[in-house]
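Given next, in structure tokens, is a single chain: the form predicted alone.
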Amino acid sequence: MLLSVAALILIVPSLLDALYLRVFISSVIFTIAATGTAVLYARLGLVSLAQVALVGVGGWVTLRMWHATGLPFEVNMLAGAIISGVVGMLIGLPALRMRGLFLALITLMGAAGFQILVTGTQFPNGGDGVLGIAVTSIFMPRPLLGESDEAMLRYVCVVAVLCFLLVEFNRRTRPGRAWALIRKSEACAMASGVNVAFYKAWGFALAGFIAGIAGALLAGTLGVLDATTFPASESILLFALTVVGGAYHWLGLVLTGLLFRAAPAVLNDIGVNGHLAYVIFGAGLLHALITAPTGIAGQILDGLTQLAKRRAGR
């Protein structure tokens, strides 16, 4: 499996033209963002609608760090991810007492608050002071290993694999076991000695950390960010597409990123209004909720399993 992924990362970027290189870079970045959404939904049964806002937090801190210090991109990315993780944990504090619709509304309010904040202050673009706003924007350079679009696509793919491995490490260790108990029954988890508040906060912090990574990569790709990139509605769409693609497997998260960014771009490229994708997304969400709770990825994997059983039977 790892060899196949490595081969895809090496070969596919060289086969794409300039437009689709940029589209796939964006798709992979939002695959990473969807990974954080999936941590909360698939592992804890919690709905967070602030993930795109946390992507913005990671991008904001990364830009501010570079303009202020000029440190290497990876250092700035780590700082952005850590701050985003802290903000994610703070937004998720109400999860200690509530879940379901009320938690979703609170996280959505957090996303809306971030949208209002950055609309009023903008993103750092090379100016002085805490906010770092200048009349003429200074673009942050790309990381050394991602200076071209082709190299940047490989770069974000490698980071995405590392994020998948980070989530898988947590799933297979103590946090994952605690999350499984909490999702099944908080009372059962507490009776088993699980610190429910701590592991819920851990989940929100991990989701925020991963979102911050995505935001840093977005800032590193574009060099400058705009407030219109992170509306609260995008967080709702990202969550819906995570359900449609499949939150329980990495394949579903890849499909989420492709649906989120590549699908509208493909429609525009063939002369169809990209907004038609939202109609398709709505139909896909209804289909997932009614007949495919594990999403498109779950259906694909179930189909492959059934095919393997039939071949084995023959």
The other form holds:
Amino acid sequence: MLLSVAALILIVPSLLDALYLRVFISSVIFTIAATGTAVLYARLGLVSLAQVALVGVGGWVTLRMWHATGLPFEVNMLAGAIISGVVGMLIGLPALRMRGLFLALITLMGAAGFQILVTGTQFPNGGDGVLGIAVTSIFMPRPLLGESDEAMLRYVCVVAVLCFLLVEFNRRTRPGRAWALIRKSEACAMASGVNVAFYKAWGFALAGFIAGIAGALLAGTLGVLDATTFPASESILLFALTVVGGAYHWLGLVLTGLLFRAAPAVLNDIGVNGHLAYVIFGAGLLHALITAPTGIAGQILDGLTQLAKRRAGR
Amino acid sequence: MIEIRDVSVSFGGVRALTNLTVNLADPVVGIIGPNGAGKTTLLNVFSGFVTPGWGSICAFDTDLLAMRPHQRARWGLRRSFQTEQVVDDLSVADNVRAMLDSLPVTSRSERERQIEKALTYVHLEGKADELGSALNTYERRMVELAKTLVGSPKIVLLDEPGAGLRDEEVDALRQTILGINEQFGAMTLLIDHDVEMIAATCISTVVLDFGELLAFGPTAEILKDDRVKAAYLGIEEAE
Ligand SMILES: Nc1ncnc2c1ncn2[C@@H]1O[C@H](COP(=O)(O)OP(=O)(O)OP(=O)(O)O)[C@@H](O)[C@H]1O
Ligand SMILES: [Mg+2]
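Let me have the form predicted together with its partner chain next, following on from the form predicted alone.
Every component of the complex follows; first up is the chain already shown.
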């Protein structure tokens, strides 16, 4: 499994042209972001609509760190992820008391708040002071291992795999078992001695941490960031596409990233207006909500198991 | 020894428990009463899901109501629910392990030993690696029971563990409940509508009716009591 993924990561980037390299880099970055959304949705049954804003937080901190210290990219990325994790946990605090629609609205307000802040101040680009805004932008250099687009695509893929493994590790150990009980019922979790508030906060922190990684990678790829990339509406779209792609399996999250970034580009490339993608997303969401709660990935995997069974039956 | 003093609970206008005062000391104590009598509410007061308007519960010299729900679990309070709560996408062993995660059991080998002991006790040792979703009703009830037995339980609260089970399964459940005190050292409070089950397992029994203590004493005597028959058994027969 890991081997075939490694082979894909090695081969595919060398086959793509310049446009698609960039499209795939940002697809993978948003696959990473969706991985965080999926932790909350699939493991805890919580809806968070602030994930893209948290990507922005991670990007902001990464840029700010680099302009201030010039430390290696990976250090700045870690700082961005940690701060983003803390912010994610703060946005999630209301979740200790609310769920469903009210929680979704609170997180959306968090996302809108970030949008307003960052539209007013923009991202750091080498200036003085805390905000670090300069008239002419200084670009943050790519990470050493990702200087060409081809190398950068491999770099983000490797980080994506590490993020999947981080989530999987959590799922299989103590936090994962606690999340499972909380999802079953909070009363059951409390009766089992689970500190419900702590493990919910842990889920939000992990989702925010991963969003921060995605933000750092976005900043690392582009060198500068722009407030228009992080409106609250993008957070809603990313959540919706996570449901469409499938939050319960990594394949679904790969699909989410592709739908989010590659689908509009492909449509543009074949001469169709990229906004048509939204119509397709809408149809996909209806489909997911009505017939496929585990998303497209769930359907594909079910299909494969059916096929395997039929083969074995013969 | 559990001392329940003056416990009263009301939900809006409904009085679910009224000035309940009783001392429980036997290894297995039954709680019976007609539907809506307040049995589950009493367990919820133990667990901390319902805060009584009045009263106290002192268990083995500890003020139970002063602790938060998850702290009570760490202290040694265990419960199963009227609707079972086995998690479908965790293995049987992980369902039990989830319980131990939050308890002050130090070493890893001790945890594994306790999981194995509990699963063997409920005869699920062969199914440790199966997913919760693969279990039948009886096995699910048994997983719930196993969960209550790890981590040195002091009090085990069982809310109708026999609901929906077939006769031979109820027999097995009865044997399992009878051995808890000897094997795990815990005191058991058992809610059940099955009078035979109560008669066979509980040394003393609490009878609730409309939130009030109707009777308390040795099970055999209680079940012969005319008021109990009128309030509870009569209704059972009529059903
Ligand atoms: N959370 C709640 N909110 C409002 N009323 C409640 C609540 N929980 C219980 N009640 C009421 O309190 C009374 C006692 O309910 P309880 O569930 O304790 O009964 P029970 O003895 O467990 O009955 P059963 O045998 O049907 O399980 C009932 O009238 C019930 O409607
Ligand atoms: Mg009940």
